[in-house]
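Given next, in structure tokens, is a single chain: the form predicted on its own.
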Amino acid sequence: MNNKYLTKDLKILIVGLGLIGGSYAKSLMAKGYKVYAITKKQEDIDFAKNNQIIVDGTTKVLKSYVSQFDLVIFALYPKIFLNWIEKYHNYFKKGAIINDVSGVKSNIVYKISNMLPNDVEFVASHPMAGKEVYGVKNSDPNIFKDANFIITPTNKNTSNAIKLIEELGKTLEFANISILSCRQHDEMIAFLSQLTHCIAVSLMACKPSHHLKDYTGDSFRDLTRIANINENMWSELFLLNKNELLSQMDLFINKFNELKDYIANDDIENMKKMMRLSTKRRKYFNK
């Protein structure tokens, strides 16, 4: 791929080497291109080295080392990602691009914006992909070959800096490259995957489940794998899209009584009509 804004001479920083950060390092390694990260465990960054994930990295936030990255990738949560930037945003040098993995938009890409000097320029990106498995030594450059991209541009940012991570997004072989606002982020990210998991949790709150493993067939194991979830993460990416995620709880809730009143009433005819139009809009998502 010859990208004209990612270019191979470009110096990339990535913050956070967990599952996700890790994920990108590799697989931009892996296609020639120079990758330093800052991460808190030194344990990581050594392992990052020896398994040539990253060129070089550190445990410490010096201006002197920050200040050398032209493409600054955070692969951390949204408040430290928030906390970072108010702590360290004079560090970057001029003209530095900066990228997240957030999974919210609305509640931090404006604050992160306006934090930042005004040669730094922040274009907001969320790669849906993942694992129910966690930190660097899991990153796995697969994960996002049949994901989607997202990125939620704002009025700030120039054309060639949303080229950059358009590029970006390619490079790591992500399937499907699209561009929201940061509020439409946040409507479908709500709906298409944090409502997902509060169902998937609720699944699993309902009953004590060890002996349940014995009688189950595929379709509750399939339904409920994104149970195994990171409690911290989550629950912070929850409050920080509460509105919408409340949005789109009620919308559910709202939709399965529907269900309900059939079944209650033996309404064979509507409960046929809703399974119908279910399997309509499933086959859109059939790989």
Given for the second form:
Number of protein chains: 2
Amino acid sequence: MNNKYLTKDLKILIVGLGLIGGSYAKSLMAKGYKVYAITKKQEDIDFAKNNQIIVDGTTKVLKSYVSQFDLVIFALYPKIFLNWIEKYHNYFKKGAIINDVSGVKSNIVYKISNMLPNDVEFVASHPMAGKEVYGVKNSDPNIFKDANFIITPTNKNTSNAIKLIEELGKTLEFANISILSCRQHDEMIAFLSQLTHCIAVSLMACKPSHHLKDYTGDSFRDLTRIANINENMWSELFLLNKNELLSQMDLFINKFNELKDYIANDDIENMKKMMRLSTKRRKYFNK
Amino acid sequence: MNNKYLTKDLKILIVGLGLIGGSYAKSLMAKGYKVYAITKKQEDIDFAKNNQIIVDGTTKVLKSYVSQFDLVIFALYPKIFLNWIEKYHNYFKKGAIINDVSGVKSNIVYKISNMLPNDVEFVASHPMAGKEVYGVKNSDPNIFKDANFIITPTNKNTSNAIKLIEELGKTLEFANISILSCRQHDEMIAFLSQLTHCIAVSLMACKPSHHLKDYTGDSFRDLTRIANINENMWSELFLLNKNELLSQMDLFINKFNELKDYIANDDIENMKKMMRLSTKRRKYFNK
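Right, the form predicted on its own is done, so what does the form predicted in complex with another copy of the chain look like?
To see the whole picture, the full complex is given below, headed by that same chain.
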């Protein structure tokens, strides 16, 4: 890949070497980039160094270290990211590009952007990929291959910096890269990701389940896969996108109640009509 | 497999050569059973004969034909099954065992049982398996291998006939065979299967979706797989199990609204508590 902006002479720092940070690092290193890391635990640095996931790393946040890097990617929980920038916003190199992986945007992007000096540019993005396992030890760049990558620029962003982050998405081999406003992103994510997690959690919370597995087909299994959930991350994401999420939950409840009324009233024509609509719309998602 | 009741000298008839009927036939024929079929279209008979899915079959319902069989398995939509038995209840051989694959029980089993002569015994069962494709041409006995098989006997059933149907489930290689009352079955299925289809259909009906695929992760895809739905079959199943389904829908709405209130009130402790519960319960379903 011949990148014009994300060139191999850039020094890249990843802050937070978990599943996503580790998978970014592993993918970039395999393609000849030089990736370094700051993370909490020395054992994660050691593991990552021994497995060619990073060149080197540290558990300490020092200005002399941070200020070497041209591109700094934050793979932290949103609130920890906010606290980090609050504390260390003047540690960056002049002209550095800052990027993140946060699953919510409006409540993060403007705050981060306002804390940074004028000569440091933050371009936000959201890699829509994950796994039900955590940590750098489970790093796996394949999780990006079928996945979507969303960039959410603000009017403070330069087109070159946006292009660099687009090249980052392409280099990580995301299947599809989109550009949305923070608000569009948050509405989309509230519906597609947060609402679905709320549904799965509620469904799984309905009844004790140890005996249910003997009677279940694939549908219940599919709908509750994501009920196995990281409660710290998701409760934070839900509250950081609260208004959008509540309005998408209302939209769903209204539709669900509409179907319930059709069933209660033996209104078979309207039931079938909704099913035909859902069948037609679901086809867009066939891979 | 050494069956005591489902022996190879039994003549087996399958009525309705669709995906399920065809997959039953194919699996049984591969194990040396002699399987015949009655179905609507001659082309399905021809295809099944040419592919060793059945020995032979017919599109006509004649007493001289039906009365040859020891075991008659109905793989029809519930209402078509009811109409069939209403018309032809006196066509069966004395001592024949009747079996079905219907996804609802209370509203079917007693009616069928009451229409049959005293010397014909109906043992109902529900193979919890399927595919998003239809017809004998898509027959595939592998769909049973990971799946559950539920037998719903009544107090009219003899233990030998129930054992025969248990052996049928084992011979078809279902992963797990259970015995439930019709009421327990219908409650279970309302929750595990019908409610999940209602959720998927409602979710997919919320908004136009052709652009959403560029922003979605796996969770939305998983939750809406079954929104691709056969509207004739499922609207019939929903209405035949209406009361149970409505009460499971209420249970889900209440739980979903509980989570919604926690989010609206920033009640992070209760949000996390529900997520921990859902995570713990989901583990029972890991394969």
